[in-house]
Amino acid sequence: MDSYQGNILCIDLTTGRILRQPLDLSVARRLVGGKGQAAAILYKELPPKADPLGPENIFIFSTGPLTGTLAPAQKGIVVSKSPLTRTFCDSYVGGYFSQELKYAGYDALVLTGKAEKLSYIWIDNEHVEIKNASHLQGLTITQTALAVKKELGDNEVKTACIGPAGERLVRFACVGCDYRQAGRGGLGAVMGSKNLKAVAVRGTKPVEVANPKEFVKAARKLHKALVESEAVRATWTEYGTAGSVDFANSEGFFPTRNFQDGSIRGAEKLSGRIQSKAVRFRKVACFSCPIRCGHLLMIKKGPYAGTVVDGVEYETTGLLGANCGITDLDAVAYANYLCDELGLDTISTGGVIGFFMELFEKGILTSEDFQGVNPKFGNSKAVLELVERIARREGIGDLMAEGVKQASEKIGGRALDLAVSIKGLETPAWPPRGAPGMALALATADRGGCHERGWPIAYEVEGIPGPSGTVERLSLKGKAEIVKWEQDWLTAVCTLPCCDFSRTGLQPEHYAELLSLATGWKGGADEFMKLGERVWNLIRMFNIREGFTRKDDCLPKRFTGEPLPSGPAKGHKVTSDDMTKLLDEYYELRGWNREGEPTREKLIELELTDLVT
């Protein structure tokens, strides 16, 4: 089996039955693993319109041919369908949980069912149980963490737990895998509607590559390409994602007071420049990872001294802090460590509190509606009681709680125009009025916008070159072959998996000779990038499957109705005019047709009509 540990471990949380089945060889050697293993999975095995919080959703660990190698930048997935969007979610995680479990001897984990009451699942290589966690009711990630593995006896077992929030079935719970988590799309919600608290693994077994010699030496060049490149350094070593929040800000990008605006005053106050010197600060990093994009923060001073949390990223800033109107680092970095704990999605509870904070301003809600909390634009004090509160579905937080779609339509009105999300995932902290490109890859995400599925602001604004040269910022031209190539690229990428940082410093190439190496399948850049289609197309199908169209390939009104009132895009806007053309464009290339589906040629073209019929 080559890198690969043949089998794929199967737990029924309602019968208690425990299955191994073998990996389907024809499967992995067109999808590889990780988020193609995973998305095959799904397909096959979930009824369709299943409820995401009913028993019979299916919860996915899945790991890939080159986890608990000696790959460079190795991540960890997490996949379901989503409670909050209601399509197949793909969710990320750093850390080690993932290769423990390929070392225990398994390429997936697949949970279906409903356990009777709260439990965790214990795996030591063959021995596998479901455990009593009753006690672990309402514990914290960290106390759930601690917790299990003082149980179990072993300080070193890697966990994946949820927080209050995922018990509460909060619609964006994350998964806490140690100190990092799988924090889009509410796959901790799942968890939670399964009575699952925790994963907890412990293995010993090998993970063979079938070129090991060549293996070792590739691995090793590529790790000194990362550590070597400028690029690597300045974007991700040195100060971490947030040292991109300074470019945000001044490019128009900055999400403020829930996207109103794309810049605010004091944003270098969020930094990563600032972040350095304003507390205590090492960097971490993942599994095998030479590009250490973690930063280990302690506040030092003030109501929240003391407070250690796992850096303060980009996307955290963006939400957390300036789209509520906060700049206040401290109190970001507060709430950053409550979401962690509770078990929350940051940029997920970010534009959550960011709309509602809006919909008090406006008259929409009222202070009796929040009971005793005062949710202006700039009180940090009131992001941390919502955060408690939605959590713990506590007043208004149960509402919050249902994310900006859900809410904004049981409000209804003029909530509607005010909220900010594209298939009901809160949008992230690069917000596309002055980016068509980034527009275009927001509205076709798989899993609702999402920045990770293609990154096109480096070509608008950046300027680095497309697979057909430079393009203009504001100009559609070029935008919508730049997407398709990223999205391939990066799901390609999610396949081994491995981290979508590593993009900075290697190459197709580099991906597709560490996969050939590692499993004996021969193939190069090409090949990898018709991997990452092949996934791509796989996904869409399940997406259309569970009743979404073009129609919802769209932008929420405040980015195609509303003119960005400053930065360098100043007065610009995405039409809808604008992303009719985009999307014609996009799914002529795709070879889909006027409504956005795969047509029977791709489909064939791809080797997927056996799994999608």
The other form holds:
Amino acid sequence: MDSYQGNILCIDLTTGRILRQPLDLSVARRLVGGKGQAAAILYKELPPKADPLGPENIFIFSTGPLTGTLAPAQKGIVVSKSPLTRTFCDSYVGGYFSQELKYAGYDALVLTGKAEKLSYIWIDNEHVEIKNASHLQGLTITQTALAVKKELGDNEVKTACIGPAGERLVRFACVGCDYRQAGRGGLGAVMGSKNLKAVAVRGTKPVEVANPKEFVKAARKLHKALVESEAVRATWTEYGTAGSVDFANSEGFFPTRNFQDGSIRGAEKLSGRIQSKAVRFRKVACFSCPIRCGHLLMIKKGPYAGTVVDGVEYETTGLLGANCGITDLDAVAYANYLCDELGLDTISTGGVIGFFMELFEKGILTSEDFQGVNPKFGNSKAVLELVERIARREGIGDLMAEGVKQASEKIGGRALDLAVSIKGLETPAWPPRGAPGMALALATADRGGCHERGWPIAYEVEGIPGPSGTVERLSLKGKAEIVKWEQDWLTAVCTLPCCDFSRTGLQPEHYAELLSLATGWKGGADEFMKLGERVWNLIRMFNIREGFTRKDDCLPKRFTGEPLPSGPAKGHKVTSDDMTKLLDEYYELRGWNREGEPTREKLIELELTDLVT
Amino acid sequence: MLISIRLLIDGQKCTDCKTCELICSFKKASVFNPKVSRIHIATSYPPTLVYPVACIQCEEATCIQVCPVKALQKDEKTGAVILDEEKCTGCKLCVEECPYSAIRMNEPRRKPLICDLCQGSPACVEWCPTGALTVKKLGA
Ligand code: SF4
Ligand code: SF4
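Alongside the form predicted on its own that was just displayed, please also present the structure of the form predicted together with the partner chain.
Zooming out: every chain and molecule, the one shown earlier first.
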């Protein structure tokens, strides 16, 4: 007995064929589940260089061995080849969809093909059905979820839906799972390309673990540790992620006006402190999570009064706020609401709008291009209007919907120098000019420049000791080691899959113990880190097969060429020279060659050879 | 001496994390699935309303009165309503008649799910991270 369900549900939307395949135990032993399991499926089944929006792309909801148990801080995970970055892409989400899928008896749901007309999938334990969704066309995410629940006659059915943006293949469309979003990488567009409006699940089967008594005892210990941790309370529970606004703004990390600066006057108006007074309505948490970083907000005054939205997360305050020159909390909360409902990733949306505002500021685009919108930094009305146009691909929104990288290539010329994205992923609200370790983490992140694959700022700025002691903020020394360590650890956590925020309070050995007690997996902290390294290398191999090389592990010109204008790291940038040094050291630590390719020996050591041939 | 307890519920504090449902399903059914939990988080969608619902242990319990086979009775020690699974026919009358909608069906087993207060120290209260669930001791 272990905590897997032993089944993978595969649906080909072109033919309507529904298959149940047994879980591959040799994969489960080595890659565990979640991110690892999905990476193995994608590597094996997806033809190289497949069109991410073509029927051949594979879309996976991947659960893991801790999904649905009492393990603290669980996440759902959606995986596909991204239409935004063309890399492997894993996007995480709270809510209850993933757990329900497991309760229905499946370790993963693997979707291929393209339905003839707009459809949704209904999974009720063994009963699996592809249903017509023509009548749901154009509905927002909440409208879709409510309509599906009503149609199925069960309010407690869990749903994963796309909004109008996903239907129109906006390259950074999100997937709305219950009331949360798998935001990054445009996986909502992959669903849209398959003519899939929603998936609804009900599951009444048990999830069991290998050693129930000890498992629950260990889980209790971890829940307790997280509830009682002062660091968890201060970092996450009290103000949520928006608690970072003050820190980021004073340390020069708050993305301001398309990342031109690292702080903005009035940032505190977006902070968790102010949010908790002005708009907080109730606290919310993910499945089995004692950290409870989430907040449901209600806008209390002004034109958007009465709007309820889950947020405003730190990333959203940075990108839809400061990056567009805006510090009006109500406007940012409303933009957040529009993105959630229309089905857009708030980070990429803010990145794209900030970029287009700068194109306007620099005269590269003109009023004519924007047809009736005045896209000046700080104009919140323009932001709201552009969000709508992107979601519907109207006017300039059609170009914006391609994302910063592809839009900048279409515009060409000076626009290329102002484009801030890494491997095509709009940069999150941790621009790295004042933290070279963060620069390396962004440049080497698997799904494009992402802050969740490693967050060296904790060591560089907050002074937490790394694997070899404390490091200096602006020095390159010790940074590659920290990045590798963070990536391996967090990747292992994503195979369970649990939340990277649990890093405040929990260590690799804690999750290793839970994993062992749930599945009989053998190992402690070292093997857990090795697991992360194994999955990281497999995904590197996937991205290499897609054509990514060393030259893609790079930063936009803004970070390598322009010094930071303010804050404690004022005048600093991460030069191309710095990047060369950081990458050389990082590749060597990883056992990769100078081109950033895992060596044969590395693949043998990680038991990956049979999976990557 | 009869020390009975009541579950006190503060819906405003509840985050819908489902920890209580999970520990309940584990304690009572040795598995994980909120669908077999005896406490249930009722929510609206979007989740502006979130409220943990469990048996409130009525003085004059409708469920006991309506059960045609006398499968429900009060525990002498704790005062909690308990179910005799052997006698229960799964007719659902208690589910339908509970004025508080506190009883749900364990669909796979076709038996009602009623909170028995864990012999006086409810596991959900121990695990709830927010203080949404607490117990109140009633006099001797
Ligand atoms: S820490 Fe926050 S994001 Fe992570 S699982 Fe808990 S509530 Fe969800
Ligand atoms: S454990 Fe507490 S906070 Fe979590 S769902 Fe139950 S009552 Fe709500």
